[in-house]
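Only one chain comes next, encoded as structure tokens, the form predicted alone.
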Amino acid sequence: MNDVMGLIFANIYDSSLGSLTQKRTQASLPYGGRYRQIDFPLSNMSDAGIRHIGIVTQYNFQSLMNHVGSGEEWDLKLADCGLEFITPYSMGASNDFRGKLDAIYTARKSHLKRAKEEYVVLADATVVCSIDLKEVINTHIRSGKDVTVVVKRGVADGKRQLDLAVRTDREGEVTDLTADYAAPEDYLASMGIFVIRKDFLIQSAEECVARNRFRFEREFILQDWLDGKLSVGAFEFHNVALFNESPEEFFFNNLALIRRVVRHDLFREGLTIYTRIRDQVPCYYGENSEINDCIVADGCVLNGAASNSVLFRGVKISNGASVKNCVVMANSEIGIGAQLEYCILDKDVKVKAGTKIIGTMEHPTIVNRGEVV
């Protein structure tokens, strides 16, 4: 869509994530055996035809550049009105993020301004869902508002804090908003996502940020939507969509993808999503492994057990390993007997022979990137 561009936020949960985003952003962590959770949203502005995207970062960026790279794999050229990566150095800004709206602010003269779309997808790298983006964009123009938020229905349970919550009536239009608030079960959580027109963000990133107001959420859609400054559409998303915001829901996110009916959702043909390639071997299956309802990555080599688990590329399991109900990220190395239950490893990680690590569904232990245990 040559009138759309696209702007996604690689930063904006890193700190509820733990060690998890200790050295790298959320939208470079890795998910499902061989993506990187920015490969959703960089994969669904491809497939709706938006070739102008550019991904604001402010730190801990360099695994997020290597990964995506020339953006060559989701036919994307890196370059000026391409795609473009708004970090600290080329906003001129500091490493103190204080909101998108910030982040918009300070790109807009070196980005915004120059690009020649007239609308902005804004979209989190928290959400991993496969979205038809043309759907959204074409019903935000059909409907003359001047923001649209896509929701989620069955998020909202009274107990889970939601940067914004969309209460709508019989026709879909809005009736309620609220932010930063645990909101009962009527109404629709936000995915992140939101379609504006470039001009007026230009214009709302301005006056929002001279009367000191930096939170795009509250302090913007919210505040506006109150004054009566500003109408607010609400497009709802009836398929798979997983919020990855804290550990845990990154771990129980990870093995969700061993259903069926998650991974085919997506997963699914017309919305393909890309990520860049590394060619390994096949995985090898040793003559005494058993792997069951696990996600195996290419070049694993297993020669124990594993059960109900994600392994990503060249992960090792010894003989005699065993491991169940666990997240294991690329090229960690089990060790002879070893037994692992409800843990998260991160990359590199080698666990010594004989060692047990036990955490539990709610609280799932993490083994830091590159630690020998």
The other form holds:
Amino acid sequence: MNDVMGLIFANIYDSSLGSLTQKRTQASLPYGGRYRQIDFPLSNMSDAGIRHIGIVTQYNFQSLMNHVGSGEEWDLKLADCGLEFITPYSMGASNDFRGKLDAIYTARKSHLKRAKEEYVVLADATVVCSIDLKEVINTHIRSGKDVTVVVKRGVADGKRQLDLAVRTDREGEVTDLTADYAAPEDYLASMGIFVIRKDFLIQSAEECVARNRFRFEREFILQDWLDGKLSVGAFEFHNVALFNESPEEFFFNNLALIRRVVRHDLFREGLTIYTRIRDQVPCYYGENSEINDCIVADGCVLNGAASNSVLFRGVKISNGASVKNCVVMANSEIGIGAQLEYCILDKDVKVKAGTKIIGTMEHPTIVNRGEVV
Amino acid sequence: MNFQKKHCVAMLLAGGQGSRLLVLTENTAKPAVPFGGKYRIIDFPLSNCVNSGIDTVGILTQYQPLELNEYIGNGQPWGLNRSHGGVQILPPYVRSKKSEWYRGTANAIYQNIPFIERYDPDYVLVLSGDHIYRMDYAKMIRFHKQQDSDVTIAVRRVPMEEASRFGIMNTNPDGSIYEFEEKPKHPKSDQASMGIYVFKWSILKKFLVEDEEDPDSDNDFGKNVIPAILNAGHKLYAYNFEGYWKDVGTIASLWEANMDLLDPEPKFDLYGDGRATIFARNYALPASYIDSHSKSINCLIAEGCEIYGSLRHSVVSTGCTVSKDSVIEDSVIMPNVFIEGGVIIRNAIVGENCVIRSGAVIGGAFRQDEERQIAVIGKDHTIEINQVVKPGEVI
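May I ask for the structure of the form predicted together with the partner chain now, the form predicted alone having been displayed?
Following is the full complex, with the preceding chain placed first.
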């Protein structure tokens, strides 16, 4: 896939994730014990042989840059292109990106036009999935459509607001498009992954921004399709796709990994999810540990009990502590006899001995990064 | 090319065949044998170098080097992918006049004098690739400089009754060595050499050349070079090391060293104080899954595992599956082993990529007063349904 470059948008749902994205981009939100959300689009692209990837981000990107580094873990540390960060002020823009189109427009000269690739795959970091992008790209090229969007059935329910949803006929041809709408069940939700010819993308961005249209889905895809100027193909994805657009979804989707079908789908043979290496010791399970149905990363020291939980790297659970239905992020420590249920502990939290925090499945209690409770 | 001077260059001897590790080193050099769930033996001396500020390391290989070469790669996992220095694999090679294998530890370094000279070092640190320990070599080098020593040899105290199994340093009260005895029948001291040497490069070079010219020499550090330097009247000092150290050259010691990582107060704490990290090449594997049917007690389990069975006092390495109703006790499971249901493994080492079919029984339990015999399954084996591998059996 030498003729395809990738663009990943890192900040799309920051505002809907509350305190979880207070000091990080949505893309750098931890997932599944050892990952960040961006690991999924980045690895999917790398697995497809894409070797030139731009990460579009505009604020809170320190943790993202730390995580991605030179892109070495994704085989993107290359002499000529590799990995680039695309930020508004680094290119002389005088304002924030007003939408994906604005970002593409701003980066068109510095990054896109210079790039030798013919196609672009665009992706958000909101949907966790393992997808064979080669298949998507080849389908797109064969179809002759202007743009192909990857869609998922079963997400639209008439309640959930979707950036972009499509309805297709039996042959898979798009018969309707909606934007920012709680589309009914017979619509397929966009997974935020698009394939498009690079020159066409640049030209479209220029034309849209010239008319104050900045929003990719609504003001480019939907509008040009309605005006008959754009042909849109839908690629239906049949594997697991987890939409992380709210703290509740984030919680639910982390715990989903405990289900074998989800775990074995996201980490299936042939597609590898890479992440930043941390040299941590294998997890130690103490004499009194009772660990049931948990996802456990390296570096944990478990002396207490945990069930139905995701334990990130370096989590410590002391004797007599009990952790149920929780997402515990890296290096958080749970003191002797503490009791946690339905909680999200952000990184570096210290739970004092005997503390009891009980949330609910619908509204897990969030303890912010570094807090001592 | 103009090479900048390096204060100290480390030479890591990784060429040993490791025949006492039996099937585990059939196709693998001893330093590349998996250890501690996610490491290989060589990670320990290599990480020690990095943590001691030594950034130029030559690894001398000759036996089954393929896996080791691949593992070391460009040295990136240890931060040794340097534009100047870094890690270099040094196999024997064909020279213009003659070509030959490494004939001994001293000859291996001798053949690589040109490599060392490129860095014009003051000191050369000689290490073994088959020891498990955490050590700050910088402290030892400081000691070497303070004493204005020509050769400093790290020693540790061993029980007097075992001293006849080691190379023993007999020292004066100031720590200077007056005699070196290889496996003495009647040891005079309990200070055993750890196979870690700091040399003044000028001295080492001189004696390597002389040793090479001696047709009767075995070209071995302990046997030939150290005694020769001592006899010539140079200053040799013993450097006392008090931490954990283990030669993992036998099945029993490899098993023991793995067990030493367990317990609430382990004999060797991999976590350390958080500063001297042991680095390893990491593979892209998801976090482990521990099922509700599993019961894991006093275990180390690395990432990429799926555990449905019960584990006690064991080390389970990256990428292993232990299915329901299987029991593993007092054992070391190396990377990517697949264990089906109803399997019992006790006092065993199971090599990389093995498949253990359901109902198999490997090894057995021992009473406190019995001598433990460790069953060993070599790399890439399949143990069939209900197959029995006896205690101490090697496959």
